[in-house]
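Taking the form predicted alone, here's one chain by itself in structure tokens.
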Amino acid sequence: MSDRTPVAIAIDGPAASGKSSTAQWVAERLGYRHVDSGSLYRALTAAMVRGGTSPESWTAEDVVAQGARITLEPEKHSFVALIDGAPADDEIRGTGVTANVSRVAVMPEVRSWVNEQVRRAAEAHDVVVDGRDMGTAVFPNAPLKVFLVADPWERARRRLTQRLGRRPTDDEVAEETDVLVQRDAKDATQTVQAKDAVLLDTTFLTQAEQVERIVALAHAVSHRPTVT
């Protein structure tokens, strides 16, 4: 790393908008490292689960302090949350934590404390981050920013096509529809768009033609080569 000042892309968006992924390619193609904000706020529910209590008792103290058990590994293009020093992917993509994170999310100290660990990752390291509130809270002077929205029904059927590993029912999509929109209802206050923010709609893009129209951006705001 040359003494320049590392740069931060930040991508926002609501729940399954594609944000982690599309970050993780963009970050793929500009030779920068991915920070997925959201896998820290999944490692601390699972570090909050593995004690077993009741998640209506937790409290923004308790989750907070769960976070000295974690830390966030440099990889070649990411950065990956680690539980008492070992990778936990599987266990904090489980439905356990995905029925309790957002409980997690809202609180305002646990916000605070994963938006400093995003913030450190980015002092050494070109990065793109993202989350729901990187281009507004986290670094408000990144010189790009992505907000990406998608319509509730065709995001419900992404994620299920993920999850599943098939094309989902009418039905299942419907259902997993009225749950993100409970979601967005709940993540509203953190799912804001950053005034500068280039709104880019995916609804009927694939996730190649969202990542051309990101790296594309980047490339306008940073003229820096692609790593091919």
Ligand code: CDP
The other form holds:
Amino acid sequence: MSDRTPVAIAIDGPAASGKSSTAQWVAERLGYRHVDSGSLYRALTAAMVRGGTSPESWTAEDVVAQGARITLEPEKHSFVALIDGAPADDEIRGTGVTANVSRVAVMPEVRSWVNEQVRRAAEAHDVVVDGRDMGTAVFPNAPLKVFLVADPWERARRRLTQRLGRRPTDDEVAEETDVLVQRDAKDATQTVQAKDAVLLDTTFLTQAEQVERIVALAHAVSHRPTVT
Ligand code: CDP
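Structure of the form predicted in complex with ligand CDP, please, following the form predicted alone?
Everything in the complex follows now, all chains and molecules, and the chain you saw is the first one.
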């Protein structure tokens, strides 16, 4: 890469709004790397779950201490969160971690630790970062910020289809919608739409369409004249 300052594109939004898969795809299209900030909250939570202590007793100090076991491994178009040097993707996406990640994510010391890892990953690479507050807390000067939203039922339907590998029943979608809405409520304070973010409602878009729109926006901002 040249000696110009690396670019960070921020994609934020609520649970299961498609941020990570979209960010990954956009990163591939632009030749950037994807950083999934949620995977760091999940990896810290998974490390705590492995310890077997009751989640109610977890302190910010305990959680941040697990950070020493977690690294972000650069790959061609992404950074992958490793625990003790090994990938743990299924574990960090599992229900035990998902049910407890929000309690970890509200801890300010934990947020500082995650934000520091994300900033470091973005120091030497152009990145597409996704999360809840990337466009506000971590990259307030990002040239492109996108806030993805979608109807809760549709988000639940997509997440279940991905998890089950089949079409979910209406009862299953209703149950998952409940779980998502509860997690949205727990994450509400840290889910912040930047004033200058482009709001993209993906309820009626395919994933390819939403990727196309973000790639087009990225091209548009890279040609925008610099205002001095
Ligand atoms: O994929 P999904 O939207 O379900 O979640 P995620 O992006 O993997 O994030 C998992 C959890 O991490 C969220 O429920 C939040 O509690 C937390 N998180 C956060 O607080 N701030 C971020 N920038 C990213 C994730």
